[in-house]
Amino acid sequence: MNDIAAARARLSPDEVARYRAEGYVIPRWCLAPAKLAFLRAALDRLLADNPTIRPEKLISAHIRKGPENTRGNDAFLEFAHDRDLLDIVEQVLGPDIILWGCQVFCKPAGDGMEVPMHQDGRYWPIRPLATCTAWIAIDDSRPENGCMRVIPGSHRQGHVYEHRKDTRPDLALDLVLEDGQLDPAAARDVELEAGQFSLHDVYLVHGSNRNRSTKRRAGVAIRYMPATSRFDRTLLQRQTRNEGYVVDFTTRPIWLVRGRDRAGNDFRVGKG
């Protein structure tokens, strides 16, 4: 892994093609050990600063004090500006890139929560709907500790499938893909070593099983959108669940991290 991390951060033509065809890819390139150590230290601080929040629900980890209860830290914001990571995201998203989200999914050993099968686009106020998520493994992510699972090709029609509400307390999200629309047997495990990452499309159906193993599974999902789309804070209002899961897009700050804004986005909100 060290030699790969030292090389230039690029997707091969085959990797780009795989992302287009299947909706996700695990790049050959991975994080250098120093960057992985940086993220691990950031995660340790985040967990210590948020003892009352389930570690699967650390929304806006890159914002020090946002509207969503998480007390974030600047290390995640710094990492989201990483040149190598942006070089790779640019290959699938284009040259004009906005950072709009960062969530930590940390499943504790023994009682890590399930993430039901869903599409990210069902939740987000972006029009036209477009996002590439970089999911960086801080720990090894395997089937036994609840790695991400995807249905390859489920993004191809650019269609948001029907979802239903499910408020079971052991779920990390409350919208679940309705049965009968896709074959669950087609799901594939996305296994990552610590320091590896995957990219996935906003329309890709994915989720993850519970973690009942003796090993933690932690990763950070960094959300990028093309600056040809608009982050429209009027589309979705504040969503709150009984167990304290809060999403508030009305004051969510966003950052232009590369290129130019081409859709009239407001980069002042939430930064005052």
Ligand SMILES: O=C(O)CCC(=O)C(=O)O
Given for the second form:
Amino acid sequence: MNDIAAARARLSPDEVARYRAEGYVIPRWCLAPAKLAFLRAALDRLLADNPTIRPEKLISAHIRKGPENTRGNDAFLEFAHDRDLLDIVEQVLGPDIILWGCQVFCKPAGDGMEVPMHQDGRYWPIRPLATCTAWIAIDDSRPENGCMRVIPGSHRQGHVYEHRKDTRPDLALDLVLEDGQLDPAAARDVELEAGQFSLHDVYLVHGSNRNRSTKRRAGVAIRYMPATSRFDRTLLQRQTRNEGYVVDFTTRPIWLVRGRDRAGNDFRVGKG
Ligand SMILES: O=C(O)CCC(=O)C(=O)O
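Okay, that one was the form predicted on its own. Can I see the form predicted together with the named molecule too?
Below is the entire complex, every chain and molecule, led by the chain shown above.
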């Protein structure tokens, strides 16, 4: 893994083609051990600072004191500016990139929650709807401990499918893909070693099973959108979900991490 990590951060043409065709890809390139250690330390701090929040729901881990309940830390914000990671994201999003979200999904051993099948696009106030998520494995992520599962190609129509509300307390998200639209048997496991990551498209249907194993499964999802889209804070209101999990897009800060803004985005909100 070290040789690959030392090589230039780059998706091969075949990896870019797979991302376009299937809606996700696991790049051959992965994090160097020092970067993984940096993320592990950031996660340890995040967990220590947020003892009352379910660790699958650590939204805005990159914001120290935001409108949401999580007490985040600067290490995630710094990591989200990582040049290598951005070089790779640029290959799928283009040269103008906004960082707008960073959520830790940490499933403890034994009782890690299910993330029901969903499309991210169902939740987010971005128009035109576009985002590439880099989901970075901090622990090994396998079927046994609830790795991500995706329905390859489900992004292709550029369509947000019907979702229903499901408030079962053992789900990490509360909007679930309605049955009968896609074949659940088509879901594929995204197995990652710690330090590897996947990229997925905003329209890709995905989720993950609960973790009943003896091994924790933690990952951080860093959300990037092209700066040709607008983060429209008027579209969704502050929401409180199960167990007091707060999502607030109205005052969510966003960062232009590469290139130029092309859509009139406001980068001052939430940074005061
Ligand atoms: O971590 C998981 O299992 C799910 C992640 C997810 O839904 C996302 O990153 O959009």
